[in-house]
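One chain is shown next in structure tokens, namely the form predicted alone.
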Amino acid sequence: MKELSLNILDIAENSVKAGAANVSLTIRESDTRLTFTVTDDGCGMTADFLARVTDPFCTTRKTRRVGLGLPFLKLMAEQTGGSMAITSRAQTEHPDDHGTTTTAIFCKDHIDCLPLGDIVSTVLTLIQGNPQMNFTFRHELPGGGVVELSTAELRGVLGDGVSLAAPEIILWMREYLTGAYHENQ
């Protein structure tokens, strides 16, 4: 992948596939580091599966026998001098407190660090593809500014009769997020 936002999309889609109702995406950015965290309340992973999850030949997919998203993300983070960590609690073992948190740290001043890319489109793709889910997005920018969006708050304002996948709502969210980034430059 040529930008980190696509890796973030991949990790968040894993949360969707894990049956999460709530997904939180946080990006903390300084002049030298970029850290992103994706947290969900999906089914989680057993300790055994978690220990093997960064092995390319460990996957839950039935259509192919390799899963490269997490192994590549780990490699990319480590190539910049950063790291990746995953914590998870399986629903089968912890019925009241389950889910997964994936955190990746990148050293931005390293030559191998990919750009963040189009994070607005990534967030909107997640929301449009899964309008029933609760997504919370927060990007803490190097200058101290913050860009954030919560689909639960939007539903509270719009009411249950309006789909967050509606084109006019997606357009409004795009304008809102783009404007928030411009204000915080």
Given for the second form:
Amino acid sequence: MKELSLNILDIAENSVKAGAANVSLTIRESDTRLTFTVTDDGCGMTADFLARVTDPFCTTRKTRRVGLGLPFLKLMAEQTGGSMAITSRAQTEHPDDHGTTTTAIFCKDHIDCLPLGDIVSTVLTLIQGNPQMNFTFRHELPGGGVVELSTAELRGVLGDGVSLAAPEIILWMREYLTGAYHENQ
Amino acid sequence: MKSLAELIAIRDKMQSKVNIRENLGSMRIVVGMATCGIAAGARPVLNAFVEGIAKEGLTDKATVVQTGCIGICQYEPVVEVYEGEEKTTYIKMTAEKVAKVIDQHIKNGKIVTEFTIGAQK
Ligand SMILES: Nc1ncnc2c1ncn2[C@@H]1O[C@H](COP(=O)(O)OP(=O)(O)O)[C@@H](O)[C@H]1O
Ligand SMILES: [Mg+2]
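Can you switch from the form predicted alone and show the form predicted in complex with its partner chain instead?
What follows is the entire complex, opening with the chain shown before.
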């Protein structure tokens, strides 16, 4: 991976796979730090499973892919002097209040810190693939500006007849987000 | 900055076309977006298809969907184009190649043979 935004896409896909109806991605940036948090209300993990999930030698996968998943995210964050943390409540133990929060902190000054890259494309990919999901994006920029988008809000504007995955809508979202970043420069 | 009024105008334009859309036979563009695909560059390929289809006014003709691992990870990013029963598999795709596939295959029905898995073998 050459961009943090690709790792963010990979981590957010975990929430999709966990069957979450609500997923939020928050990025907080200062001049020296980048923190991202993905929160979902998916099936969650038991404490036992969570304890093993960042161990690269313990995986539910059939094949080991290099450069991805939680163990790699942890390694990448730590390499910059940052850290990763996951908290989770399993559906099996907490049927009414379950889900997962994954947070990673990166020190931007470190030579091993990857650039955030094309975060707009990550957001659009998530929405295009999961138009029914409630997805909230919020990016707090180093200068104090904020770029945000909520699919629940857009659905409220659009009504039920139109899918958020429609190419025309995705294109509008790209222009909207790109414009919002531009204004905050 | 883009306004919500514009979004509503886009919706109204789309809804006025809904009936026509249902009558048309559709092409399905399937992009492999599993982790292996994403690592190989599938994200810009997906976005180029979705946004290219919108810009070229081809939304009545083709839909773009994401799928998991197509099973030929060494050829990622992989894109399958379905027209009825017929399937074309494009491999090692890039956003530049997508522009050509949209122009020749999606618009004009001419398969871009040089990008297909058949050309690789
Ligand atoms: N948000 C989440 N909700 C529930 N389970 C999760 C979540 N994130 C990760 N997991 C669990 O941890 C495992 C490892 O995740 P990851 O390292 O991303 O690898 P992979 O997704 O390829 O399995 C997943 O297979 C899943 O069982
Ligand atoms: Mg994963």
